[in-house]
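Next up: just one chain, as structure tokens, the form predicted on its own.
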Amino acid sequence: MEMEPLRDGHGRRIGDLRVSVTDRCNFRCQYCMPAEGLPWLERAEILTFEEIARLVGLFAAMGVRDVRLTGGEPLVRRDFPTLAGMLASLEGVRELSVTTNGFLLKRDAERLVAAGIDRFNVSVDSLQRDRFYQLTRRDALAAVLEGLEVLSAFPEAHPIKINAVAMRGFTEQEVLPFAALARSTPYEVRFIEFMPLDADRAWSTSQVLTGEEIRAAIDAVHPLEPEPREPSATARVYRFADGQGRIGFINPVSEPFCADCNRVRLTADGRLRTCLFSLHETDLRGPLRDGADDSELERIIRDAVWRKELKHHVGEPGFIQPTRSMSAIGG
């Protein structure tokens, strides 16, 4: 049953849900996790399948037509394609896609797609086996790469975007590589600016290799022409000149886009998060699971996306870092 449109009250409508389905990795990213990682949410703490259908079906009854599966690590989910399925199914999700650092794509790429994922972005932040072992401290290059060539064997998982994390004194060496990739194979890299989510803490404005930064850098090699920005889109897309692929930058730090944001977030066990550097969340899992109705849910849901900040302030005076980090909000 199709309800009201779910809106702010900044004015935007809300169109776009990240759900993650898990806080556990198989990498422990320098920008994400400790070396040691992090204490896991205990199985009971986290949505089952049928709370996380529950919950998108209820969001996409008020307008969310794009639903983006993210962790943690989502293929670490016991039977994630089967979720996939149950969510790919609702009425009224348009586009179900995926974040994953491609380390299980070979096992899971083919039940994926006849799941009905629509789009796959697979983060890969090095092409040299040292430096990706180095970044992630996971030596995986190899079988993130064979699970990428085992997606783009097929077409409906295209365009296949690639995910690098840009970290001043690391990606540099890094970009004409990727920017050849773009040009050489049928992937989209898109470059985003190191954010303040890292359960280290040590995140600083002078580890941001802006994104302006590497677009300069591939531009001297290779010209690059603006294609059209979308409205909420994350990326700001280039088009090689000379026709040979495309390449994005994700900016939110030297370029912020959250004037026209219709982003919200749902974690793993539950809590409703309507910007990725929120303070606060709501909690839905304790409604859901106390017999709360869709009636009741809803009102909880709108409530607190009416309180959707109005932007992050990353790089401004007097901002305080999420306690969660990346792998416990989900991408």
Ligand code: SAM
Contents of the next structure:
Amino acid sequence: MEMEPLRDGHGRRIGDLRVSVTDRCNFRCQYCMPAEGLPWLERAEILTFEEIARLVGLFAAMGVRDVRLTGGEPLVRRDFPTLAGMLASLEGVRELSVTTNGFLLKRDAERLVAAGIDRFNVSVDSLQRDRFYQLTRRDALAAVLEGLEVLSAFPEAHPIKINAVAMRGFTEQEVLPFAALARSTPYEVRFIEFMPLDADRAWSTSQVLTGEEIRAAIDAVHPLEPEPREPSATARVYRFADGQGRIGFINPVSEPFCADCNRVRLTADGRLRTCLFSLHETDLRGPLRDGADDSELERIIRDAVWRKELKHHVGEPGFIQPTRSMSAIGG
Ligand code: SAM
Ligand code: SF4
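Show the other one: the form predicted in complex with the named molecule, since we just had the form predicted on its own.
What follows is the entire complex, opening with the chain shown before.
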């Protein structure tokens, strides 16, 4: 069933859906969650696999081609590979990807690849055990690196991306080790600027280590050349001039890419968010459980998407941080 493409009121065509499958997580990253965790959603509040599949199917019928599963930590949701398989078989879904902290990849990589996940983003913020512990509050670097190794044995899973959040006062020491990793392995490393979505609300502009600063630091040692930017791509990608690997920078704070943002998000409790920084969200779970048919759900989705924010206002006077933090939104 192919419908009219999904568009917002600013002329942007929506082709990318991020689905949070749980708000729970086995890590406590400083820039995301408090040490004690957050009040988790009750099981009944979370969309079932069938509900997620129904909504993703509707989005796919409206032209959404890329679906990314995230959280919280998606791999802690029980039977997550089963959900992945259900979504992979939906008509219209072209790319089904997962963002994970990697801790459970050793256990699940094979099942996820078999289920049809074709892209993996693994978050790693430090390549040193003690500094990894400091940031994630878990002594888990070895397990994550093992998980990456297990995953990299599957050719279908490549290219594997490694995402590192860049924080001033921490990430400077990680820049050259990550550049070395990008040059010596098939992993594509990408630095993401720290955004005001931390549950501790400790973010300030002074804590953002910009992508340009990191790029310049790498370029001084290993010259970089820009790759052409793909439409709606969040990362600015560079290749090492000597041909050994690539590295990317996601700069939502210093160089926002809102103008061609084609993304919307579905939270684990079934709220549609049209921007990471939305102050307003649309309930899809209520109508879904009240028996809404597809055309009713379609109307609610189109209305919400039409009102997608033109841009975010991070760093501007009057910026308001959303109530939900990153793990409760689905990054
Ligand atoms: N738990 C999984 C993980 O960490 O990959 C998936 C969910 S996590 C919320 C998704 C991504 O958001 C991760 O790459 C994480 O590093 C990033 N993230 C979390 N809080 C952030 C923040 N305040 N600013 C920038 N990126 C953030
Ligand atoms: Fe968990 Fe991912 Fe948030 Fe870290 S960034 S606390 S791994 S949800």
